[in-house]
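Given next, in structure tokens, is a single chain: the form predicted on its own.
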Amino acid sequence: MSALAYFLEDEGIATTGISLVREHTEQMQPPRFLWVPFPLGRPLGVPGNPEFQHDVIAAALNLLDSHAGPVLADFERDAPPSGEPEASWSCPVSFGGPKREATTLVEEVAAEVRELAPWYALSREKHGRTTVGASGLEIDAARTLVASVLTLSDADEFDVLKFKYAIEDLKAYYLEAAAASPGADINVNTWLWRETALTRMIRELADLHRDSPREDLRTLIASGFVPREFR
């Protein structure tokens, strides 16, 4: 959509759009986009709420008043509850039960990554592709990089872009594995943020570095690092 927006703008047609993944939109820098803090697949919030959906569309259209870009505006409201019952998690790999023998959060994440490996492999075989790979790291290396930020000091060399991509790879790995599990009929985004040690680690990282002297790290954490609905 961002590339299409550039083409249309070159032809003299003003464009606007809605972004669910802020990092991707920041990279593409389209002329005008509205970032919304909603789950993937729901750019207008929740089904069956036309008033709220109208507000989202109106906020995106209002960006057409901006003649200079790129413009990336935030939609400041969370989506209201959908009223839909939470689907049950039927995957044999469930992280909502008793804790493992792992004694640290880092070990718990390592165990999750191992347990999800068969389902991730099944997803790749089934679809012939994956969205994991933005960091250029193997998944265990991405996990190690993210975990290392728990003990990051101000003096340590640190590539915040690599860190961001490593987190995106881990989230994609979890979501693709979850969606491939037999009989899985769940909101995988809710499962990811409510039941996994990975996102407990991400929240802990956000809490540790929210006031970091590193401006790039503070900016990352402030820009939807943890979705508002799951904070």
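Under this definition, the rigid core comprises the largest set of C-alpha atoms superposing within 1.5 Å between the forms. Positions refer to the first chain, counted from 1. In this text, all values refer to a predicted model and were calculated from it rather than measured experimentally. Compared with the form predicted together with its partner chain:
After superposition on the rigid core, the Cα atom of E204 is displaced by less than 2 Å between these two forms. Shown in the overlay between these two forms, fitted on the rigid core, is a CA shift at E9 of 2 Å or greater. Relative to the superposed core, A60 undergoes a Cα shift of 2 Å or more between these two forms.
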Contents of the next structure:
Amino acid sequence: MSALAYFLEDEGIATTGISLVREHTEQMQPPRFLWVPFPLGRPLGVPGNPEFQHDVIAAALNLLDSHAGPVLADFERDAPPSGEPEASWSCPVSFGGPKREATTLVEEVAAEVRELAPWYALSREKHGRTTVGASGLEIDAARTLVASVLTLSDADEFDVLKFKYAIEDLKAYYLEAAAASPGADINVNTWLWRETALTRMIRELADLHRDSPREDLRTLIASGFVPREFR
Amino acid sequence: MVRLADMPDIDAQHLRDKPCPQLPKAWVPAKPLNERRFALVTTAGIGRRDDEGFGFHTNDYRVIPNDVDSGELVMTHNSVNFDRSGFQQDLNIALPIDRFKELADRGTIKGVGTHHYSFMGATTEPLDYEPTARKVAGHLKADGVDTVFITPI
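Write the structure block of the form predicted together with its partner chain for the protein whose form predicted on its own appears above.
Up next: the whole complex, starting with the chain shown before.
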């Protein structure tokens, strides 16, 4: 990000923007950045709050008035909560234990996807969009693809990126469904990784294929599979 | 929150280990905001639904029209170590297209370019972006853009 700023500026295009990791920006010294005290994934602070987002942008745009650099300024305000303030969030569907009708992990995930369907539909309506679809598969096809990797053999054809995008689609489906309920905030991630059969399946896939002869699958599991804070 | 000292050790160490070469100096002189035409550049790994998703360790980019329907955009960033729920609820948290249209409508800025650009950050060596960043600079200048607002993820 800092490097992009430098190369654009070197081509005659002025740059300003947001830094989430102050130490990186301090070391690299790009022309102008505003460090913000927000979580990774939320450079503008809070979803659905145009006023606050404009405050962040205005602080970054102010840096364009500087006459010499590099400039690294701090945005001093924390992001306000993004959920409804009076609400205490709980997932609309309780996944406390194995589904009664589900006898395998694959069936448990299928049951979760079914139970979340009306909440996902509600979320699409509420936000007017969905971010599910990176894999190009319908959600049940994405679920089937991910589950099939539980029995992947070394001889099977395998597209590691399609597999990763199918996982991302499933996580997006769960998180968007969860966000349909009042008070949803960043804590939906804890719910996803602590309470769902989907992420139990993801961990099982990681255990199964950590030493896979397929280098791309090993790389994916080592770096882009389970968030460090939930390993 | 994202000062390394405030993060869990395992996350902080991962970020400390990232290569962060000091960059040469480059500086475009100041001019009034209302004379600037903006585009957005992000490293959030966003693309259109029909675009090829981002691979690993890649310096390529996706083009996002300013008039894109936000429902057309998906994220294929490699990293799982950041929160995606904000982006799922509001595109503007990572790519503030609506906010910049509002600034143009108010006359705060001169205008917004016809295209924005998305790279994938985190796993690509910083200096490896040079060829594609310079190419994007050419596209931006052809579009009359003189200022870029950059967002990470």
